[in-house]
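Presented as structure tokens, the chain that follows is alone, the form predicted alone.
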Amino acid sequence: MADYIYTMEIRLTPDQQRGVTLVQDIARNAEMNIYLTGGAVRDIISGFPIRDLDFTVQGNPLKLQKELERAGAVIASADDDLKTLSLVLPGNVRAEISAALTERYEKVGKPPIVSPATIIEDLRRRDFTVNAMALSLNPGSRGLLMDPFNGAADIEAKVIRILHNYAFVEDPSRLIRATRFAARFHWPLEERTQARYQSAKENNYIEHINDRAIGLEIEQLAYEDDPLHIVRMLEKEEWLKVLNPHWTTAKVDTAGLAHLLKTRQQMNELGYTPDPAPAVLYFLTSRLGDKDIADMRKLIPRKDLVEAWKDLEDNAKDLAKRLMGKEAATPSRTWKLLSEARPEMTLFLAVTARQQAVTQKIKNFFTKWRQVQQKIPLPEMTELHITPQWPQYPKVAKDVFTLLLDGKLRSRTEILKFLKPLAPPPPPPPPPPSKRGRAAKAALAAQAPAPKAKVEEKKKAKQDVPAPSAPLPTVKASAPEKNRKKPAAKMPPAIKRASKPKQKAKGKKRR
């Protein structure tokens, strides 16, 4: 169980992880069992990019709407019949919360009769095995993978397999979905699935597709990583005309779409995460008539996507106008304007701008000016102790960057002249050591082992001292040697003269 939770946590982006935690906590507080399902689980296991989050609750997700909005989520659409919420979580994370349901089809082409169900029953109504998996987010079973149709094995085998023989009959939109998945993943249809697909196509079951399903398929094209490839495959299978009778690859602005996706990749590498979906739809339908575009917009369930698509050109024109005016008269002002603009507008304008000045400013924003920003912090700032740990650092760094952009600081001398008055005072010198501290240090030094050099010297000195020879035998002195008198000490002349008369007297007496 823990392995799947670990895989989920390392595969989701930080914003997606926060989104999972948010929805999970709100559902728990409402005492609803909640599961991560469908495409999210498939992409976690397969390693493909996780485009959005699909949740299934055992209960009515519409009851969670107010709590989700309080937490910062934006509700894109709500379907009371199918008990489904489409929303955008904080961090621009797309998500959908659905109720666990069973479906019963009474007639081909008619909406199914739905009723509340368990999570396993809900998985049985899905389209393909790779989408019929759920990951529990509930206490006690968190991380448990439910895979009743062995979808993980089909992911491993890289095949697309329907759940039952009537899958394409009950919901003809699965024909379009099968083609879209095969094109996206480059996986073939499993043999039995291919046979059922061909049979449904020959019997023209696609004519029973409903408008909601068409709108969902158009919407999904907006979020594909390679939408042009998907559109070409749909056209090859004759499904593109199902989405709109006049839609062909000839109606697509292929050059603009390629430029858009390339610019989006560049923005991603710089840390921006624009939502390209409105612009993708703009280029996919750029040569269709206004009526066809209006008809397609009516079918798309996500009204926030439709509004963004509608306002795309007007918002881009407004941003271009501001870039040409006094608001962007200097490089620093232009930087501020583009930094505060929605990344979707910057992305679209970078592709569609016709004014050379606008194009150049956007190009500088992504290249030349960003190189200047990377020079902060300058070596001069470090020398003056203006480091990120200092509370005033962000403001000083911003001011230096602004002046560098506008060419008001050109040399090291000018930079230092600007920074010196702003630098923090130098840190105070360390206090002198106390007498007690000195005595303690001296005692420690005495106890410390001798330095290596001194130890080596002592060893060398010991080696130079000759080894002591055997002790010499003691020789006893002979008797005459013992009795031999020591020579008398010489006396001074005065004492000698004084002693002579005494000797004479002694001599007379003997006689």
Contents of the next structure:
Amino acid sequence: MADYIYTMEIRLTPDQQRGVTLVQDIARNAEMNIYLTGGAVRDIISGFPIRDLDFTVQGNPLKLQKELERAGAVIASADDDLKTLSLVLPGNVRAEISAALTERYEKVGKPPIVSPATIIEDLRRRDFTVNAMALSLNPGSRGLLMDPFNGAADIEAKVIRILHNYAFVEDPSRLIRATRFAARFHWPLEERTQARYQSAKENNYIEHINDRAIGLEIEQLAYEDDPLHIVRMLEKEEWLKVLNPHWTTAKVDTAGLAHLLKTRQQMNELGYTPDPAPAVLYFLTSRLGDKDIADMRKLIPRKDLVEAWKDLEDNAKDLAKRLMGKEAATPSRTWKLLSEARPEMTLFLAVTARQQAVTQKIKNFFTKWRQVQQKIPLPEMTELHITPQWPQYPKVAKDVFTLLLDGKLRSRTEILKFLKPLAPPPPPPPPPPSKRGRAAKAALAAQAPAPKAKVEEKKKAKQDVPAPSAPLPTVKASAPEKNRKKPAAKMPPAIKRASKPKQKAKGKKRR
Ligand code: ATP
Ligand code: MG
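Moving on from the form predicted alone, please list the structure of the form predicted in complex with adenosine-5'-triphosphate (ATP).
Now the complete complex, all chains and molecules, led by this one.
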């Protein structure tokens, strides 16, 4: 049996891994069998980034809601009819937990009649072979891949294949999904799938798509890495107008969208992971009328996404105002304000701000001010015993950073002049070696005689080694989740970095 758990663990981000463990343990405590399914399994195997976690449980996932909330999950929507829970797990990890169900389609386009089922039965109602796999998270079979339609082979062959001839008739939203996946992965439709797709298109099955499916498709666009490419493909296939009759690529603010995705990339490189989804929807629909936008919002199932999209402009205005006011009168105050702001807002404002001063401040926050950290003289601080082990270290380091930001300390000499009076007293000298130790050393020396001068040299070198020094700061920021809990302004990133080796050493000891 291939060890898919290993593959899963190396492919998931640490936050996603924690999310899997959390949901798995809660399901286990509730005595429900649980599986990782859908796109998460596909992406683990194919090597594409894992966007969200899809779980399937044998039982009702809504029963897990309270425990999940207690563990820090935020429920975005709970659908008792479809037995589906959409949530955000700690660390901004999107997840969906669905019940294993079988579906019986009675009328084209009408929702199917569902009933509880086993996981294998559930996989039969999936859209494409590559999405019809499940990875067991249960104690007896953890890591077992269930792949009744040979999805792994289709991943290998890079094709999108439906499970049966009626796939598009049963659920015409699969036509849009097929286009979306084909566009995202650059995988073609398998030959017979293509023929069914074409015939479904000619017979206009799409007319029977239901509102929930439309809403889900709009929602999914927000999370695509290259939404413009997907929108273009949807337009080409004539599905975009299904999502909204007035939607075309001409209604997209392409420059805004490109700027957004570029800025998001830059923020990612600095360690921030803002959720761009609300802003993506904002730019994708920039030139649509209010009524069309309101109609689309009504259909999106994830209400947290809709709210965030609605609030974008007001929140950005608010942040811009604060950045223009007293609260951001100095660089250090601006640093504090932006460190505490939600990364989503900083991202959106960075792209949409009209005031030059606001844009400049955000730019400084991400570039120039980060470089100020390089000026913190860590070697000299170590010599002064100002090291992360010292309880006052965070405050002193923060003060230096603040003064440097505001231009109140300009040179190394000025920094040292500021630091010297604050330095702690040097630690007491190490106790002299014990008699036994001395005798043993003497015996050793007798066995392997070394020139006296060399021994002395070594002894001296040992005494000269400074206290464990902090690594040089980098311009990267710490993870924004951490920022939110402990604003970077209170403890600049350089300082957080500096305390890392200590944690590592601890971890090693435990192992
Ligand atoms: P993504 O990476 O976009 O999240 P995904 O395949 O996980 O891709 P989701 O919309 O998250 O897509 O759906 C999760 C899973 O639910 C799918 O992989 C598929 O197995 C199943 N699914 C979703 N929509 C349909 C549908 N219309 N018909 C059949 N199965 C579906
Ligand atoms: Mg998914």
